Structures are given as C-alpha cells and as structure tokens.
Amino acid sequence: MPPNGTDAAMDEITAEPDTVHPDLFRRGMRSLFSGVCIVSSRHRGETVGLVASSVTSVSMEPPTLLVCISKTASAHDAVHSSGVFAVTILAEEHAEIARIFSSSRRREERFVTGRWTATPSGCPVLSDAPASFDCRIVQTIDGGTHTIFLGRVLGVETRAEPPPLVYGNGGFGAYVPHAV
C-alpha cells in the first residue's frame, strides 16, 4: 500500500503523485469540527456573503485573520475586488442563517434573515453575533481551488457569549463543553 494510505487505483487518478484523491481528503476533513462564520463584503453596491469554516487568526500584532474562499463561490470576486471583508462568528441560534448562506438556491434570502449592521468599511455583520471582525485585505495567496485572504483587523465587536455554532461531519451542531 502506498504511504499516503490509498490503494493503487486511487493513486492513479490523483492530480499529483503522492497525493490523495480529493474525495478521500474531503471525507477525512469532515472529522475536523470548526466554528461557523459568515464572510461578507460590499463591492459596487453589491452585498455578498458566504458560510466559511476556514477562518483562523494569523497574528496578534498586527491583528490579522485568514479566510479561505473557493474560487467558484459567488462572493469570491467581489471580496477580492473590494479589498475588504468582515467575519461574523455565528452562535448556535444562527443555524438557519448558516443554512441560508450555504445554499446558492437561497441567495436572495441572505441579509434578509437576522439583524444586520454595517462595519466602518461597509461590510455587513450580524448585530447579535458573539463577535465580528472588520478587515482590510493585505495579501492574497493562491491555494489551488481556493484563494487565501489575509485581512488586517480594523475593528472588532464582541457581545455576550452565546453557545457557538460548529460544523463537522457534514452538518451544523451545538458546542457542548465537557469537563476533561
């Protein structure tokens, strides 16, 4: 068996030698649970947004966030062109908003459900979210199917800490802390 854990037939259909098939990678990543965020922007009068679980801090000084957006996502080009984005961390109570933003068929419902406000850069954020970040893009990196955006954090809003919404194993769920 090859060292990457695939059988020979799978290895033959990968794009590069010694890499796993994207379906196998996707199945493995379903085991990684993460917080759920809305990445939003505003460009030329158009408000765009998408659900993202690939959001992480990069640096405390200067404060910088990383978001990964699929190049095929409807919001990708607007985020890229605008030079700004906001990240809204969703609470458990925002599960329906996450489902709306996850579906291209429900695009017209985005920014209608929930209480939205604008950051100083003009990006929409949920007013009752646990936290939101207003960011200016300082670097983009080609990440294959995705663009990696590094955003300098211009502002942060925090609110009471409701239970966060998490994503894993193909669905949304609630975070339940357990004593270790």
Ligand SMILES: Cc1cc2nc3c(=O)[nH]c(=O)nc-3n(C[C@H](O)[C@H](O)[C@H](O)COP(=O)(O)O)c2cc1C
Given for the second form:
Amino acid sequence: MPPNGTDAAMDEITAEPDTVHPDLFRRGMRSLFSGVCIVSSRHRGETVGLVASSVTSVSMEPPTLLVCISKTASAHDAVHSSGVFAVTILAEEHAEIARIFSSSRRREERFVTGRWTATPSGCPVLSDAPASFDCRIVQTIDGGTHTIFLGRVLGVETRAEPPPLVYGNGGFGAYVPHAV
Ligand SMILES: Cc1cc2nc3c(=O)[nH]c(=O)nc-3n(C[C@H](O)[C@H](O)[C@H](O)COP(=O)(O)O)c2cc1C
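Since the structure above is the form predicted on its own, I would like to see how the form predicted in complex with the ligand looks, so please show that one next.
Once more the chain from above appears, this time first in line as the rest of the complex follows.
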C-alpha cells in the first residue's frame, strides 16, 4: 500500500465512484475566504512552520483547536513528533511572511523576517500578531492527504486588533468591514 499523498493514493481517492476530482474540489474551495495562520513547531532544535488556513476552533471547554497539515509538508513530521504546535494569526502587514511560509522555494527564509518569540512549549510565534495560541497535541486523525491535529490550548496571547490578513480566490487581501 503506497503512503497517502502520493499519486497512487490520489488515484485511489478519485477511483471512488461518488467523489469529485481534487481540482474541482480545490476550485470550489477558492470561494471560501478565510483568515491566514502560521502553524509552527520545534523539534530536536529545528524550527518548522507553514501557512495554514485550516485552523478551526473545536471546543471551548476544554479549549481545543484543530489544524489540518499535509503529510507532504516539511513541518508535518516535526509537528507530529514534538507533540506541540503554535498558531499565529496573521495581520495584513504580515502578507510577505505569509508568502514566505507558503512557498517551498522560500523555506530557508522562514523565521528570518518578522519579530519571532517562543511560547512556553518552545514554538515560534510572531510577537506583533493579533493572536497566537500555544497547543499540546491531544489527538491526531488521518484525513487522507492531510493529518488533522487537535491541540489543547495551553496559552493565548492577544494584542490590539491590527487589520487581519485574508485569503480567497487564490490571493491574499485585506478585510473591509461594512460601514455601520
Ligand atoms: C492561504 C493558504 C492556506 C494554506 N493552508 C494550508 C493548510 O491548512 N494545511 C496545509 O498543509 N497547507 C496549507 N497551505 C499550503 C502550505 O502553506 C504550503 O504548501 C507550504 O509551502 C508547506 O510548507 P513546505 O513547502 O515547507 O512543505 C496553505 C497555503 C496558503 C497560501
């Protein structure tokens, strides 16, 4: 059996009669506008991170959130092995950092630009972000190409509300609230 995330695994998925091609699924999901986060971790002295929009609040008590990380992402195994991760919610002014953390070609540039600090569990977060969360992994779920990590929230930092970074239709942008 080939590992998930390979072409063979993709063939298995699309071979199911009542599902759709991943490209069609991707095209539909372009219309879902979302906030943008960096999920980061630290394992054996190495810091890892990626841009993720799949961050969701799961439970208030106990405070729990989830993130879906591709099994092919360079951060995947380090997040899994370390048992901890942090989520930084990005502001509009962090658009360049988001580009760096969503491009494999720019992996070496990560954690260079920006004001990074460490959470108590050792994961890097941006000190000028609207909010950041320090999490301990309490459950992992196989989600096909992605692993779903459920994290118990151990700590939260919040700051005055800078305009958030938004992603949709394949690009980064700004949030424009309706006038009241
Ligand atoms: C707006 C946006 C949201 C993303 N959300 C996720 C996500 O939730 N999970 C994921 O695994 N990859 C997500 N990605 C893709 C990763 O950020 C991207 O593949 C990154 O390069 C992975 O790191 P790596 O190149 O070091 O493997 C997203 C990309 C963008 C632009």
